[in-house]
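In C-alpha cells, one chain follows: the form predicted on its own.
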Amino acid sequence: MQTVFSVGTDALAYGMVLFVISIGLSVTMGLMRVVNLAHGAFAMIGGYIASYATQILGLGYGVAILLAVVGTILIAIPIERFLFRRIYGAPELTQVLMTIGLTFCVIGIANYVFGPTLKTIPLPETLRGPVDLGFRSIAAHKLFAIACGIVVAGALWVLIDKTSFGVKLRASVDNAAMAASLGVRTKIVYAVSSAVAVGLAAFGGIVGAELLPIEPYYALRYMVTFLVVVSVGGAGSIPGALVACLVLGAIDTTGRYLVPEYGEFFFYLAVIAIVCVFPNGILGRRS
C-alpha cells in the first residue's frame, strides 16, 4: 500500500506539472490556431529567471516565480509582435519551422550565458521537508505542485467559459472578420492570450523544477513531451489537457518504478493506444 500511495502521489504531482506547462501549449493550439513548438523555451526561460533570481540576487521563491512569470512575459511580447503575428493563419508547417527555430535560437543562448549546468531553485523552507497526513508523510512540494494543477485548471475555464474575454477569444477563433467588425480587437485578444500562455508556461517551469530539471537543452528534451500532452487531450480543450496529464503521468511514473529499465516506453505505447481509439483527442472537438 506504501508503493502504490508513492506511485499515486508522484503521478498525481508529475502528471499537474505538464497539465500547468502543456496547458498553455493547447490554448495556442487549440483557439489560436498556432503550432508553437517553441512553448518549452519560455518554461526553461522561466525557470532560468527564477533560479538567478534565487541564487544571485537572493530574493525568495514567491518573489522570484512573480519576477520570473513577469520577465518571461516580457520577453515574449515583442517575439509574438514582431514573429507570431506573422504565423496567425499561416500553414502549419511555416509554424512549425519558425518555432522550432526559435527554441535552438534560445537554447543558443542560454549555453553561451549561463553555461551547460543544471540550474537548482532552492525551496522555501515550507516546501523543503514532508507534510505528515497522519497515515503518511508526502514532500510538501508535490503537494504544491498537485494544489498549482488545481488552481490554474479552474482559473483558465472560468477565463474561457464564463468571461467576455473568453467569448471574444472564442469568436475570434471562429471567424477573426466577423469579430473584428463587432468592434473585437483581435490584435488584442490574441496578445492577452499568448501572454497568459506564455506566464502559465514559465510558472510550470518553476514549480515543476523538482521534476523536470532546468538546463540549456530543456526546450527540445520536453518539447515532444508537452505536444504529445496536448494531442492526447483534445487541442484547446481543458478538461481533455487534464485528463490526459493525469492518465500519462500515472502511466510513465508507474512503468519508471515498475521496470525503470524500459525509460519512456509505456508513457508512448500509452499515446499510441489512446490516439488510435481517439484521433481527435480524449476530449477534444472533431474537425
Contents of the next structure:
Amino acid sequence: MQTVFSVGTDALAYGMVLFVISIGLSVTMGLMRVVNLAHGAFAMIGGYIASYATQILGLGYGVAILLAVVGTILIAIPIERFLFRRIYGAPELTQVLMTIGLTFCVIGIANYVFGPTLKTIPLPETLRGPVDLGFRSIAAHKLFAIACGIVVAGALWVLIDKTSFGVKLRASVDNAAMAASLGVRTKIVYAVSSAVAVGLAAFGGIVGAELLPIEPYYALRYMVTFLVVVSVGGAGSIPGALVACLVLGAIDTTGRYLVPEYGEFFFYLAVIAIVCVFPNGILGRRS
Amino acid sequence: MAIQRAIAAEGKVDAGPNWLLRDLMGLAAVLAVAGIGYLLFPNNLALLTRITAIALLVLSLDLVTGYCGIATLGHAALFGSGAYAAGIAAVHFDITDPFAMAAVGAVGGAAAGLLAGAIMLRGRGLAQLVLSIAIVYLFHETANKASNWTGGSDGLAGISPDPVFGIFGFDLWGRTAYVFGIAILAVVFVLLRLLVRSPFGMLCRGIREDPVRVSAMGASVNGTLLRMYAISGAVAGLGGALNAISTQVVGLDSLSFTTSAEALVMLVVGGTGSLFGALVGTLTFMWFEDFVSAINPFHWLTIIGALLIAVVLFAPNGLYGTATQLLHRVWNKR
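Could you give the coordinates for the form predicted in complex with its partner chain, as opposed to the form predicted on its own above?
Let us now look at the entire complex, which starts with that chain.
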C-alpha cells in the first residue's frame, strides 16, 4: 500500500510536470504542424533564468518564475520570427534538423555561460519538507507540481473552450486557410499561442526542476520525452496530452520503482505499442 | 521544392550513356581520398577507419531517408545490431574470420532493419519519427540489459579477429583494419550505385515523391520500403561489424540516439539523395568534429548547431548538392 501510494504520487507529479511543459508543444504542433524538437530548450532556458534570479540576484521564488517566463518569451520571439517562420510547411526532415540545430546551439551556449554543473532553484520555505495529508505525508514540491498541472489544464480548458480567442484557435487548428478567410487573424493567433507555449514550457521547467534537474544537456535528454508525449496524445489535443502524460508518467515511474534495472525499457515499449495502435495519438484527429 | 530540383538535376546527371564512367570516377575519387588519408595521417588510421565505418552508416541512412523519404532518428539501431552481431559471433561462437564477422554483421543489421522497418512503416510523419526514436532506445535498453551476451554498459570486449586471408593481422597501427574497411566501402559503394539506378531504386524514388500514385500503379509501397530497409540494415550492419573488428570492442554508444542524430546531421550536411553527398558529409563532419572537439566539446555543439541551421536555411541540398548546382551553373554559362 505504501509503495502504491508513493508510486502514485510520484507518477502524478511527474506526469503533471510533463503536461505543463509539453502542452504548449502539442498546441503549436497541432496549429503550425511544426515538429519542434527545441521545445525542451525553452524549458531549460526558463530553469536557468529562474536559477540565476534566485541564486545570484537573490529574488523570491514567485518573482523568479515571473521573470523566467517573461524572459524566455522575449528570447523566443526573435527565434520564432527569424527561424521557425521559415520552416512552417517545410518537410519534416527540414523541421527536425532546424530544431535539432537550435537545440545544439542552446546547449553549447548554456554551457558556455552557466557552466556544465547542475543548477538548482531553491524552493521557498512553504514548499520544502513534507505535507501531512492526515493518513500519509507527501513532499510539498510534488503537491505543488500536481496543483500547477491541474491549474494549467483548467486554465487552458477555459481559454480554449470558453473564450473567443479559443474559438479562433480551434478554428485555426482545424483549417487555417478557412479560418483566415473568415476573418480570423491567424498570424496573431499563431504568435499568441507560440508565446503561451514557450511561457508554459519555461514555467514547467521551473516547477519540474526538482524532478528534471536543470543542466546543459536537459534540452537533449528530455527532447524525446516531450515529443513522445505529444505524439502519443495526439498533436493539438489537450485532453489527449493530459491522458498521455498521466499514462506515460505512470508507466515510467512504476517501471523505475518495480524493475529499476530495466531503465526506460517499458516506457519505450509502451510508446511503440501505443503509437502502432493509434498512429494519430490516443485522442488525435484523423489527419 | 528544393528536393524536386535536386532530383531533376540528378536525373540529368544519371541519364546519358556515360554513367559507367561516372561510377568509375566516383570510385576512383573514394580510393584517392582514402589513399591521401593513409599517406597524410599514418598515425591516425583509427580515426580514418572509424570514419569509414560511419560512412557506411550514413550511406545506409541515405538509402531510406534520401531515396525513400523516411525521416528517421533511430538508424543507429541497425548499425549497433550489426556491431553486436559481429561481436557476439566472435566472442561467444568463435567466428573470428573477419569476412565471416562482416557477413554476420550484415545479416544482423538486415534482420534489425526488417524489424525496425516493419514497426516504422506502421506510422507516418510525426508518429514515424517517434517510432524510430523509441526503437533505438528499445534496442539500447535491450543491449544494456542482456549483459550476459553484450557486456552491458561495460561494452563487449575480447573480440580478436583473425588475420585477413591468414596473412595480414589486425595490429596496433590499424593498417589492416583501414585497408579492410576501405575495401568494404568501395565494394558497397559500387553495389549501391547500381542499386539506386536499378528499377527497384527508381521505384523507391517514386514512393518518396508520391506513394499514393505508386500504389495506384500497382506496386506495393510497404513491401518495397521494407526491402529497402533490409538492404539498408545490411549496409549499416557492415559498418557496425567493421567498427567492431577495427576497435575490437562494441559499446552501447553504437546503439544510441546521439549516433542516430549525428548520422542524420552528416547526411544532411553532405546532401540527401546522393551517395556522394553521404560520403562528403561524413568526412566533413567527422574530421571537423575531431578538430574542434579537441579544443572544446561544447563549442563543437554550438558550431554544429549553427551549421545545421545554416544548411537548412541556405543550402537545403547539402554541401555536395550545392557544389554540383554551382558547377552546373558555371558549366551552362560557358
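Positions refer to the first chain, counted from 1. Note that the rigid core is defined as the largest set of C-alphas that superpose within 1.5 Å between two forms. Only a predicted model underlies this, so the values are computations on that prediction, with no experimental measurement involved.
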Exercise for review: Spell out whether the Cα of Val167 moves at least 2 Å between the two forms when the two forms are superposed on their rigid core.
Suggested key: yes
